[in-house]
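Below, in C-alpha cells: the form predicted on its own, a single chain.
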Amino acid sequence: MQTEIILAGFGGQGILFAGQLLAYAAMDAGREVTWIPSYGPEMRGGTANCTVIISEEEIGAPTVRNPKAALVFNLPSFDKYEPLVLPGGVLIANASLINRSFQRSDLTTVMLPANEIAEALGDKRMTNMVMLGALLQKLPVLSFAAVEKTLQDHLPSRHKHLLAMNFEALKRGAEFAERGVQTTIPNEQVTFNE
C-alpha cells in the first residue's frame, strides 16, 4: 500500500520540516519513502510545498498528481490542492489563513485554527505540528509514538528544548481532529466532514 501526502503553504511555516519528519518516521519504521521539496526563491513568504510518499513496497515514481492526503496552510494552497486530492482522501486545512469552506463532500476534511492553537501553546512555529497531529488522527499512516520518537531523534540539538511543546502541538491537533470541532471564520461556517 502506498500513501501520497502533499504539504503546502508559504515559506517559513515549517512545511518542509513537517514533511521531513513524516519521511524520517516512515524510514525509521522500515517503510519505503520519498520526500520531494519545492519552494520559491524567497527566504520567507514565497511558496513552499513538499510531497511525501510512504509505501510498504518500492516506490515507482516520486511525483504525485492526485495525493491521498493534503495539508494546506494557506488559501492559495487550499485553492490549488482541494480539487486534486483523491476521492475518499483526507484534506486538513488551516482556518487561520483560509476564508472559505470546503467545496468537496467526498473527502475526510478538517478545518482547524492551527495558528491560534500554536499561539495558545506559546509559539506560532508549532503550527506545522498542530496540522500534522490532525493529519495523523485522520490518516493513521504512522503512529504518534513513531513520529514523536523520530522528532526526538532528528530534531536539531539547538531546538531540543522545544520537544515537549512539539509533542503537545501534535496532541492538540489530533484532539481537534478527533472531536470534529467547528469554528467560525469570516462570513462562513467551517465544518468538519467525514
Contents of the next structure:
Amino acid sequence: MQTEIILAGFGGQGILFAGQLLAYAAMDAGREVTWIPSYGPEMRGGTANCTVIISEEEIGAPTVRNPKAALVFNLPSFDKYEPLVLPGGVLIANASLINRSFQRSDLTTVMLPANEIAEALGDKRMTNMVMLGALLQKLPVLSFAAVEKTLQDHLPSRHKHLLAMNFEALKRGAEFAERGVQTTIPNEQVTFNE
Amino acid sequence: MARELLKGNIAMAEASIRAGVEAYFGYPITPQTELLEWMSLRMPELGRAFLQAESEVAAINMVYGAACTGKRVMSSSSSPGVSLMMEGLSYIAGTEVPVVLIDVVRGGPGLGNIAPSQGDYNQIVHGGGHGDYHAIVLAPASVQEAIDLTVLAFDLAEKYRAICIVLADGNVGQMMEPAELPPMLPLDRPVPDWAVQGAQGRERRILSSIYLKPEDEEVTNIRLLERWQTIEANEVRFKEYYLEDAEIAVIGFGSAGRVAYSAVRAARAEGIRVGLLRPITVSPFPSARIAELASQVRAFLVAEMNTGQMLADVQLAVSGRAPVEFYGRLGGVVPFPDEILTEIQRIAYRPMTMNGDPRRSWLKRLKSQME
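Right, and the form predicted together with the partner chain of this protein, after the form predicted on its own?
So here's everything in the complex, that chain up top.
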C-alpha cells in the first residue's frame, strides 16, 4: 500500500518545501518515500507542483495519474486535480484563491482560507503549513508529532525563529479541517516568544 | 551512515566526490545543473579542481587532458550538451583513458525540452562519437542506484581504461529519495603505469589517439574489441523482479523500468504471471539473460521513454523465439503505471502473434489513446 499526495499551486507558495517536509517526516519515520517536482522553466508566480509517495515497500513510479490526496493552493490547480483524486481520497483546497465549491462528493474535502489564516498568524508564508495541517488531520499518513519533529530538525537555521509559528500554522489548519469552520482566527496578531 | 533525503543530481555529484574525483569540468544545462552547482561548491572546498568551461566542447577536452594524468576526472551534462561532447569522447576512447560522464537525458531531438526522456539510448549505447569503440553505460532508476552506479562508474572506467557513462534522466536527477552515501575515499591511489605526469627520471610515455598507419590502428581496434569482450563477459548487471514463474517478461531501464515495476506489481495483484528485467548495464546489454528468458516466457514487453531504441537490442537477443511487444512515451512524457498495466493485460488476455512490427502496432494504440 502506498499513499500518493500531490501538492500544487503557484511558485512562491511554499509548495515544494511542504512536500519536502512530508518526505523528510516519512524518511524519519522509517518509511520509503519519493518527492518529485514537476520541474520546468518556471519561476515565482508560475505553476509549481510536486508529488510525494509514502510507502512501506519499494516505490515504483514516482508520479501517478490518480493520487490518494491533493493539496491545491489555487484555482488552476483545483480545476486540474479535483477530477484526478482517487475516489475516497482527500482534497484540501485553499479558499483564499478559489472561487467555486467542490464538484465531487466522493472525497473527503476541506476548503479553508489558508492565506487569511496564515496572515492572521502574522506571516503569509505560513499558508503552506496551514494547508499541510488540514491534510494531516484528514489523511492519517504521518502523525503531527512526526511532522513537528521533522520541522524542528530540517527547517533551515535562518528560519528557526519561525518554528513556533510553523507549529501554530499546522495546528490552525488541522483545527479548521476538524471543525469545518474557522474558530480560531484572532482579531489581532498572535505574538510568539522565540 | 544514515539515510539522507537527497536529490538525484546532488547525490551523483557527492557520490563522485566520495569516489575520489579530483577534477570536474562542465557547463550548466537543465535538468542536470544542480550536479555542477554542487561540484562548484564542494570541489574548491576540498582543494580539488572545478572548472565551468566556456562550452561542453571545451569541458570534454579538459576532461580528456586531465584524464591523461591518471586522476579520477569527470563531466556531466544533458542531451544537447552531450552531443557537443561526442568528438572529445571519441578521442578519449581512442586514447584509452578512463573518464566518467553523467548524462541526465531530456526531451529531444534538437533543443527539445527539459523533461525526462530516454531518447539518447542509441547515441550513448550504440556510439555517439566516430570510430569503433564502446562505452560502458549504467542506467540508475533511483537516487540510491544513482549513487552506487556513479561510484561503480569510476571503478569500471579505471579498470578498463574506458569511458563509463551514467545514463540518467530528468526524473532521476530531480527526484528526492532517502539514500545512503558511501564514505569518502582517500586520494592515495597509485599513479597508473600509463599516466603522464612528467617524465623526469623515467622513460617518456605517449598518450594519443593518432595511429597514422592503418596496421597500427587495426591493432588498436583489436585491443579495444578484446577489452570490450572482457567487459561483456564480466560486467553485465541487471535486476529481476518476479521472473521465477513469469509467463510475460517486461523489460525497461531507468525511469521506465521503475514505472514498469509499479505496473508489474499491480498485474501480479490480479494474478497475471508477469515479471520485470531492469538492465543496470545497458552496455554491455544483458542479452544472454534475455535469450534465456525467451525459452521461458510467452511474450516480452519492452517499455521505454523513446520510440523503441532498446527494443532493437531485445529483439536481437530474443531472435524471434517469442513475440516482443513495445510501449513507449515520447518527447519528455513519462508514462503512468496504468498505461503499462494496460499493455500487460492486453498481452496476458489476448493471443500474441509474431507477425508485424511492434513499433507500428504500438504507435497505432498510442495515437488512439491520445485522441
